[in-house]
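A single chain, nothing else alongside it, follows as structure tokens in the form predicted alone.
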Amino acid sequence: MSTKEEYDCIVIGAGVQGSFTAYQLAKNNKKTLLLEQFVLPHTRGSSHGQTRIIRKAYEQDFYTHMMEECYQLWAQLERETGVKLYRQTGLLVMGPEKSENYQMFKNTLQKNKVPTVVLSRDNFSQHIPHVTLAEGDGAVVDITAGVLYADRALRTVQGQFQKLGGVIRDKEKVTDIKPGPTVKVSTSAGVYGAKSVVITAGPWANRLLAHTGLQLPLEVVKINVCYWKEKVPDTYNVKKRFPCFLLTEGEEANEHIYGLPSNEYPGLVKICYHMGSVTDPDQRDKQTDRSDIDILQRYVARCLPKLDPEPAVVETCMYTLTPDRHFVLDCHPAHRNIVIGAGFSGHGFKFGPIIGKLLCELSLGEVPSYDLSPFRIRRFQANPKSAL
């Protein structure tokens, strides 16, 4: 097959990360080129659905310092588009008061002067009423927070792209990469090449990295994404002030329990377990593993008095995790003009902005604005699965 076309950048997966990336290029006046392999707008990868959180509170200070920035460019956009993307609500934060992850998160908010309360005890019902706060307890709200309207933001930053006469073709699945000074990207409707590459492929990232003979530990996990019903109408409703909330660990697991108001499905509250079942993307549907459900059941009965213990509604996402749930943000070793946005670790899509931003910088060779340290593939080269 002969090269249809030649671009500046080619992006591959257009996912919330890969097309903010291929959006930061056109405005840095590249010829980009966005190819996604299922047809637009889909349900298949980790970007869709109405609603994310968007938050300031984390454990790490580099998060937290790159959230500063990323506010900035959510409300860029709004503004470029007039299309509203965040709402905020605030962000309750529970966990043990003597943990260490629930007193990391504390930390973090408080050293980087994020605007917060501190709820105790005594006034925490007076607050968040219908919630019940585990004995031992603590909660802090991070008042920044809010909700990011995910499907809406997908929409208009690929929107803003072709404005800015950027390419997309969706429906062509990418089947072969050959690293070079021009890489050459085939796919099942013709092959492109172009001076660098970004793969942004979010659970299939790995088999394209294959053809560039790199393989990283990333593992892929269906996430059940639960709606839960209110009781009575407007319990729990955005409009009443209800926040975002996030349990840091709890009697029923040890991992993060987080949720939404209910907003998008009236009635519906969106409560998830933030791990789930390994999956194979192409397969997703055949894992049927509930222990999460069964987890959140318990959860809700207990802590959400409210709401019916069984989910409504039950929807699908994938996280694709690495060891140490941070993004890989990087160059690849062997061959520079590829560059990958992998391991978003279910907690990336409010970073879609600031990362679009980094792997256009990597793709440019311009110096990063942010350390990446914490994101480099050679933090894997230690372990013996990465099989680097």
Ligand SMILES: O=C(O)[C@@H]1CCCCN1
Contents of the next structure:
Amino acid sequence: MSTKEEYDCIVIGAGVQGSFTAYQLAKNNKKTLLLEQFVLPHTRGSSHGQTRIIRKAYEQDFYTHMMEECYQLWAQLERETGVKLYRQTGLLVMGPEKSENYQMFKNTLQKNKVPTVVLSRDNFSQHIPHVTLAEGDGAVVDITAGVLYADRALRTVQGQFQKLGGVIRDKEKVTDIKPGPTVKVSTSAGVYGAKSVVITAGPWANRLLAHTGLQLPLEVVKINVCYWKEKVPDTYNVKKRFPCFLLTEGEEANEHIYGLPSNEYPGLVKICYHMGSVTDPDQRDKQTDRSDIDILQRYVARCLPKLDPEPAVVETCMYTLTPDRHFVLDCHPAHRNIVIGAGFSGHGFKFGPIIGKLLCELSLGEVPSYDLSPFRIRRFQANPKSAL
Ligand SMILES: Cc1cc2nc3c(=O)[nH]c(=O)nc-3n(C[C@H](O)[C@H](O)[C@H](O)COP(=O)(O)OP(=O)(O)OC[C@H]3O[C@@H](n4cnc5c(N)ncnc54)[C@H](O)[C@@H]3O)c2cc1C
Ligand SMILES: O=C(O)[C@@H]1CCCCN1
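Counterpart to the form predicted alone, namely the form predicted in complex with the ligand:
To see the whole picture, the full complex is given below, headed by that same chain.
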């Protein structure tokens, strides 16, 4: 098949990361094509749904630093488009006062001068009614945190990309990538050429990378996204200033449980378990493990007494996990004009604007604005799970 069109850059995958990358490239006057295998919008990857948490509360400083600029980029997109994408709610972080994880969250917030409120056991229920703080747990609120309107954000950034002259082709699956000075990208509709390619294929990253001779140690898991009904409507509502929350660890398991106030679905609070079972992204509905829901039911019954401890709605989403849960933001080790954004490990949405900027810089051969060493592919070389 002959090459249909030539671009400066082709971005593969129109989730949050690919959409922001394409937008940044178009802003830099690059002729850019964004390819998506499904009809947009879709619910089969990782970026769908109405809300995501945005926060500066992290265990590692480098995420908090990136979020400083990232908040500004979200606000800039809101100003550019007149669309509201962020609502401040605060994020309540709870965890065993003496545990390393909880202390790391607290220290990072304090060291980086993020506005916080530390709640004592005595004043906890006055600020956060109808939540049981577990015995021995501490509680700190990241005031700057809130919710991002995820679906709306995706539509908005894709719309801006198109306004800047960018081309989106959905329902066009990439079937092959041929590296070279001009990368050839084959799809179900033809072949394109580009000076550089960015792969932001979410759970399908390794499928695409296989065409380039690279495999990353990524694991795709299915997440049951659970919504719980308020016994009395609006008890945990965003309007009543109920915050997002996150457990650094808990009685149930050494993994996070997290929640968002009722907002998008009236009377329903989103509470999920930050772990799931391994799945094939094309067969995710065949993965029917619900052990996470059992854990959540026990937690809801114990700590959120004004919720019905039976999920009212269960939706599906996928995480693409790296072994250390840090992202992959790097050039392909053998083909520098192929750039990879992958392994967002269940916490990448909030970083969309800054990841778009960084992947754009990498694809233009510029020095990235942040130290990318935590995100480099070479960190996996010592890891036995890596297939490099
Ligand atoms: C339940 C859940 C809760 C989360 N909560 C938060 C949160 O509170 N805060 C936060 O910051 N993050 C959160 N995240 C994480 C965040 O949503 C993800 O990190 C982010 O959406 C990943 O985006 P992506 O662009 O890498 O992947 P995706 O959104 O999956 O996008 C990849 C795209 O590539 C396309 N594609 C794949 N292969 C091909 C091909 N061959 N040809 C063409 N197109 C292709 C796919 O169809 C897909 O549209 C959560 C994730 C889940 C699942
Ligand atoms: O990225 C986040 O902020 C959330 C935290 C809890 C798990 C899901 N992702």
